[in-house]
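Just one chain is shown here, as structure tokens, and it is the form predicted on its own.
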Amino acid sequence: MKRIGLLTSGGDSPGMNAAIRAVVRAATFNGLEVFGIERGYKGLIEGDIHPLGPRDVSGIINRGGTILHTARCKEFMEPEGRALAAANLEKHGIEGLVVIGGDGSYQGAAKLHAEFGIRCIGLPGTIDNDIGGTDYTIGFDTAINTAMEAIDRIRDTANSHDRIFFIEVMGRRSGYVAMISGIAGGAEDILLPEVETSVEMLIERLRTGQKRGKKSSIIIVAEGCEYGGAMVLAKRVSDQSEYKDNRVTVIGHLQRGGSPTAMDRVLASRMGVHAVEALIAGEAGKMVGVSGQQLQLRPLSDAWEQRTRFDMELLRVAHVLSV
């Protein structure tokens, strides 16, 4: 193997640049050329491919987002699009591909491998931490710390005004960000896509807290909760109870941006080196994951077939601590 390609796809996450840097420098260390592919599979189809050297990735380990940019690509979902993508890889002499992204990005890599024999290795880049085959994804730690900081700031004003605040965090299918940031932020309740939600039960918890002397409360809501987010839930609580004077804050895309934490930088760096070494060793159709602090290679299909699930004991802990 002499040349490898590198792309980022799907939603961006803090630490993607650290992973790009690691792949480029590990490849250079091992005598390989690296080609960066702009805008994910869209750039691969359009041939937007250029060399990347170790100086091109200087000073990016601390930057959020991705210097290769990212995009969603409907054309790649069609056989003709994938054939064009494979032809562009062949045109540039690229023999292996590192794909940084979520399960949708992995499914694209799996099809390239299955249909055209392209050796692909995936790196898990998503703030949701909802990919099977790994305990943690690149960007998750930064996202929960960003959410926690926002919760801390909102609690100050909630305490000042004796109000209930509903804070919406990202997580359409996974409540991982909501759960961890909620516990870290001392939330009174946490609403998740994975758990059936009862407005009546939430109201009863608020009343119980009030009887115990609580004058303000923080409710964390994953955007994918069954009520459709914090706005809808806050209105339901207002309509069905005496808690009319509540407020809603949607943290939104703030969780995706910003400088990655030390944990995300180190995780991305380790995974990037491991991906390059896996390609050199002849591996293909695999993803790099971490389990118990140890890196491992797993089939790409684990990403969507074995979704990461948090320990539901965490929800019980959150309720215990909300007294």
Given for the second form:
Amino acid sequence: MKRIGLLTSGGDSPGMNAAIRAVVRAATFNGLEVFGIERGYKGLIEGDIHPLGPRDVSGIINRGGTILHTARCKEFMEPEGRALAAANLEKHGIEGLVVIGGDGSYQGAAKLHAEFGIRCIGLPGTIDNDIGGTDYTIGFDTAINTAMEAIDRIRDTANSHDRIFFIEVMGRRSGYVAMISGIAGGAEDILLPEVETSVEMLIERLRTGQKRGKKSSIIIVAEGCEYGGAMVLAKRVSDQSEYKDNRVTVIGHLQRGGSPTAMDRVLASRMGVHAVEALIAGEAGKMVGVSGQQLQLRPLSDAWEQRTRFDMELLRVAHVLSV
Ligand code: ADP
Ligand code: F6P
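Having seen the form predicted on its own, can you show the form predicted in complex with 6-O-phosphono-beta-D-fructofuranose (F6P)?
Now the full complex is given, and it begins with the chain already shown.
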């Protein structure tokens, strides 16, 4: 193998640049050429492909976002789009492809491999931490720290005004960001897509806390919750209880940016090197995952077939500590 391609796809995440840097540096170290593909599968179909050398990735390990940009691409969902993509890889003599993205991007990579024999390796890049086959995804640690810092700031003003705050965090259909940032932020309650909680139950818990002397409360709401977000939930609590003076903060895309934490930089660096070494070793149709401290190669399909739920012990910890 002499030439590999590299793209970032789907929602961006802090640490993607560290992964890009690691892939380019590891490929250079092993005598391979790297081609950067702009804007994910969209750029691959359009042939927006350019060489990437070791100096092109200087000074990016600490930058959020992705220098290759990313996009969502409907055309790639169709066989015709994927055929154009494969032809562009062929035109550039690219034999292997590293795809940095979430499970949707992996489904595309798996089809490139199955339909055209393109040797793909996936790196788990998403803040949601909702990919099977790995304990952690690149960007998750940074996102939960961003959310935790926001929760700390909100707690200051909630305490000043004896208010209830509903704070909405990202995670798509996963409650992982909400669970971890909620425990780290000392939230009184955490509402998750994975756990059914009625508005009445939430109001009861607020009353119990008040009886125990709580003057203010922080409620973390995962965006994928059944209520349709923190705004809707806050209104329902206000309409259905004496808790009228509540406020809402939606952290939103702040969780997608920022300089990656050391954990994300090191995870991305390790995974990038591992991906290149896997391609050289002849691997294909796999993802790089981490289990404990160990990196491992798993079938790409594990990403959506082995989706791990977080340990519900975390929910018990959050409940106990909110007494
Ligand atoms: P993520 O990778 O973060 O889950 P998406 O689900 O938006 O992000 O997927 C990113 C891109 O991957 C899509 O825009 C599309 O081009 C490609 N993709 C996603 N799912 C599939 C699929 N089932 N088949 C082919 N391509 C897909
Ligand atoms: O998948 C990452 C993510 O940030 C989700 O947590 C969120 O729901 C989604 O992307 C937002 O997508 P967009 O950036 O297209 O609005």
